[in-house]
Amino acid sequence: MAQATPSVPMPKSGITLSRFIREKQKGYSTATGEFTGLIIEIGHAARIITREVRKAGLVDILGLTGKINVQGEEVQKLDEFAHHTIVRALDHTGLVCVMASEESDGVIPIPDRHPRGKYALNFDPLDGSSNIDTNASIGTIIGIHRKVSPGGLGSVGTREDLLRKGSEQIGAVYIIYGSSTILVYSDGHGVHEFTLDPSVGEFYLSQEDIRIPPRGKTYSVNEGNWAYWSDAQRRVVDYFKAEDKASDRPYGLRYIGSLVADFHRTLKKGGIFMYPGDRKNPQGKLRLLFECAPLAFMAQSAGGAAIDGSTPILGIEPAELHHRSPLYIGSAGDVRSAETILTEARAGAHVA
């Protein structure tokens, strides 16, 4: 007697990402679905990398190109090569005028021969190289504006359109390439993730308007660097390691040391990220329009908040593309906390 084939068990929501973001839209009384097709197309790049990533073992895309990035530090072979899988997914679609990315030096135009948008992208490709070879969590960040340089729909997009602060970005969108491929976007209003199903092909909603806790009860940071940190550096982490049954602390430590997955644990659990500036990296090391502006203005979506010590990270105005800045992000009660810490120190130290 033949066996039953064993039916497939549908995703708990059923629904998918182009069909959240259309029933979405259809509160706004504006929505063209141009957004609708932006956030589909960088979803279309993500299941590329993905397959990447899932045989990066099995063929040879692990490792050094032997290039030197601009931000002199060393590619890896995955970088480049979803760097060049999103542009050419979005370059071609008519939604985007003018791009940035990590890995390149100057503006990424849209070539004559296609039509442009009137969206202008910043995004790391590849956020977390350094995990590549190890087979820990990576993902890709991306910052959204709206063209704002002259010339109107269809024109050339310029750096104007990419050198803007946080707070005037219209979405955001991260992807975690992990044990299961995620992708966490924002509109501004809420915070959405959805996971994709690879038997299909599809994301599927599995966590509608993510809300942050106000407190959490982790920090994350790279203590290796502690030498090299300001002494009001060292009393945020001796802060949050301290016993304190009323505010319920020690916190526990975790570190991946990849940003979009440490911020993607901190979002759903609460918490704060830290990566300070320091004797090294005064300025601090994460990119402001690749990294940080983009999730600072999830975190803000979701209740949280994120600093650069003492100003609010979507208040920041870029001087350049590759722009840095230290960052503080996590929940909003941990957050102010740290900030009160830094301003207090600072204070001390300018009357001493």
Second form
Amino acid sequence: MAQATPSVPMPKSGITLSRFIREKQKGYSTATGEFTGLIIEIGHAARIITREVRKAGLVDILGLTGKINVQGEEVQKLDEFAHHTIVRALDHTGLVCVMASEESDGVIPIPDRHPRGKYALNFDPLDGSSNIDTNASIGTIIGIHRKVSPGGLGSVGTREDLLRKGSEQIGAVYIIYGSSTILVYSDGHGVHEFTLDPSVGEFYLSQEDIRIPPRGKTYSVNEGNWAYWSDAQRRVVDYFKAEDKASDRPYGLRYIGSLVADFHRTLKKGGIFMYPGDRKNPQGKLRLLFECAPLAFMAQSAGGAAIDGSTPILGIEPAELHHRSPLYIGSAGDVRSAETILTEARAGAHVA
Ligand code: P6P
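Moving on from the form predicted alone, please list the structure of the form predicted together with 6-O-phosphono-alpha-D-fructofuranose.
Next comes the full complex, this chain leading.
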């Protein structure tokens, strides 16, 4: 007697990352399975980094390497480990032609001994690393481009494949190493979240097609920089703090100081995350290619928005690999409110 199909639907937890993305990609006539393979390899790297992050409190992997990265920041051992893990997981797959990382000065070529593929990756291997020692969530951010430099498939990738507008990305991934490890990816058609079951070593679908609410109830910014902000930026924060029942204000303030964690909350619950430019850093602190553009791609795919204060993040032409940009990202309505205040303040300043 065949087992009757259980009346209880298969729990979403039964859908693995590889099964989900294979079935999704089958729906695309031009899919070759290479994007699928790339995401699965990234998932493998995420599991290895998870293991080290979980051990970090136990093994002598905390503390500093004594090295300084291109940003002038001390490189933590876990940063370096995450960087090398991602490079090693991808460089031999024949899926990638070139990479660039927040931890590398220039481009990362694929060694001649390995085949080269059609994807070019910009990534921040371990964002929020200043939080490593406090056990706060940290994460990996990856932007995916298709090769455009001459030479055809299998040829060497160059910085031309990486130094591009965010609107040319064909995918983005971020991973959060928190109370659990979450992997979120988008190929431009929806944003999907997977949670790692460490007992099985598999990522299982936890939310399909995430949509950012048109407005939220929180704003997220480091108010400790108030003294360095422009009047326009102060007006934006005053707006979200002001009482106005009709627009559900004041908003609550949530700020973890780890971009992937602050963004993930904003993606799921709505609201706005801001890292503005200020007197100390006119272009802000965040990197366009390794942080802002991949998350802007994700936000747009989920119905949200991302600007630098006036221009869509996805429309910015990067000047160099480590280009920095101010970032306002989250619910379309809240980003629009911030943009209106900034624009009016600039016009007013202009008139004055
Ligand atoms: P601040 C972490 O160092 C980071 O790069 C992002 O993850 C985070 O959003 C931001 O910097 C926090 O910066 O100046 O508020 O500590």
